[in-house]
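Starting off, we have a lone chain in the form predicted alone, written out as structure tokens.
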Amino acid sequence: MNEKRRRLTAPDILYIAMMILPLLAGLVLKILTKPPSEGITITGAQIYLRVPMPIQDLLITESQINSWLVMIAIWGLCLFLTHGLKTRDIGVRQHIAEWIVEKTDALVADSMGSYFMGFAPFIAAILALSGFSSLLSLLGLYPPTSDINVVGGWAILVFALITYYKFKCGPIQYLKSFAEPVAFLTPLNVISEVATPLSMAFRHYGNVLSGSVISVLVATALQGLSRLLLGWLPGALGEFPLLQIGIPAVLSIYFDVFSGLLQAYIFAMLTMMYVSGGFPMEEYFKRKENKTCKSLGGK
């Protein structure tokens, strides 16, 4: 029974390939298209294709390609974890899948309340997409979270959800919310409304990008120090990057792993906080109850 449970089936192999092949394709594409450079090079996403459009050209960039590669890999991971679900004698994969679902449900319930439990898949998607996108830098690929256009798109989507739930009680109630708690704060409330997606986007983008820039600068500085210390040695010994052993890896653990995952968690928490905090729940249920009473009274 245990040998049968450990054996990988054809769908399992396909799902594993969906996780690995997109990342390998991204590495091959980067190697084939990366222009030669010398010294320190800190640039934005590489432009792969420019499609002429009437107003503005449509750019197909490294950020877009890598985002799709991450989504395909996450899709394969989800299919791998949920393949062959059972009600008893479950395996490690199903334990992991159930743990992810339980933790996400608990996070949404604690942060948003039971009314917003339907947001659990959306929050899990934000955490996975943001986290895995930032971790791409470990493979030498450009992380989409270092592109303000990508993170800005996520922030606009969240802002649309915030506005939707604020409109649940009608446009009049939404406009009245700008005059709370007092009317003379209306300009500040309007600015705060516009600043919500901007702050979410720039916080995430800035932290991930700054980590990548600092890692490159420190690695280059250590290379120079190694040449300064060992340059008097003959041949390859003088070019040996002694100080680049270990130190960049430690920095990568913080900037690429810890900081990237932390920003994914912060973005998800801000999403839950803004959506649930902007929803006038008491007023909504009060109006809903009044409508129900009127409809019953009319009958």
Second form
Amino acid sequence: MNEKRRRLTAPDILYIAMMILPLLAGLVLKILTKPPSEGITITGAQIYLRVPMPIQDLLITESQINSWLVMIAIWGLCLFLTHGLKTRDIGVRQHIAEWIVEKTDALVADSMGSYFMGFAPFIAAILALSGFSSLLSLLGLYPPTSDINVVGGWAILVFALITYYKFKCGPIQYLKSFAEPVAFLTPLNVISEVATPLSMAFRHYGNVLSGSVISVLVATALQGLSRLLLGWLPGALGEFPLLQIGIPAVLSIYFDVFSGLLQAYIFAMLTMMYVSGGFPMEEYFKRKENKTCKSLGGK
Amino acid sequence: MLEIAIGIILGCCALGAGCAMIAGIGPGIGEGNAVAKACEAIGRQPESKGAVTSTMLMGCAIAETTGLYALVIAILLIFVAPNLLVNILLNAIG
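Could you present the same protein in the form predicted in complex with its partner chain, rather than the form predicted alone shown above?
Full assembly next; the chain just shown is listed first.
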């Protein structure tokens, strides 16, 4: 074997630290600020800081902090995967990076068409941010995606994109698109337009939140059951969490890993479908062709 | 008297949350149908497994929406509404 084991260089270590340190910081922050509570409770995001503002106080909550930590960690991951790219004799790192880029490009080309290829980085960013945010609950941290404010922000961003692409043929065409296929369906079309970001936000946040609520309920039930089974034993043996070993992990695989990643995929897919579906492609290209014909004719 | 009023508020919030989750029946049936049809399709054409699975997951996620609306209502009724309503009651009494 002439394969040499590559040693970690200084940038490698720096980027790996950039990936891991934010998560550790989140854990430390969580442990330091954990309010004393009895038993298992279901709470929303914890408020760390309250900045006074004229209309309403600005709250810096756990979900904001955690999503920034996830963003820094993803940045570190991207830098780690893509630094020192080579054209030949590429390593595992570059293979992974290329695989990610190729897969996202294929996904976007598949479901949006070649006109929207510029969307690939955005879709990859949504996938990574949403997926890693949901996976944060594996570490025991509060997943930002189970806060409606975070997911609602993403949904509003997607709504702005949809509206921008619907406006591509001018405001008249945009208003006309509401009266299709029949004029008296206009109110329903307006409602469905508003319902798009609402349902996207509710879907993502509801799935993640319901998972964590069910996990807490099951953990409490198992605690009660194991007390019932072993409570008659003396001392510390009676408090032994017999049923809490292993069983919550199975639920966690479904609710934290599978459901979280599936919701990331679905959010990205819906973004692509709505944006490419809202864009009046034929009309736009017809106008563009007419414009170029006119300008050529004028010359 | 006040205790009874607060008790009624709490109890009705819990009842409302329970009633709201009846909506879970719909997505259950719908997703079951979707998965059954997907299994049939895969059984007929095993080579289209990937495409059928991803389309099915997509459809399941969209069918789930009504159930999630109910879930959001139930969560609001359990965690948000009692505080709000009790505050309104206390303000009204003064």
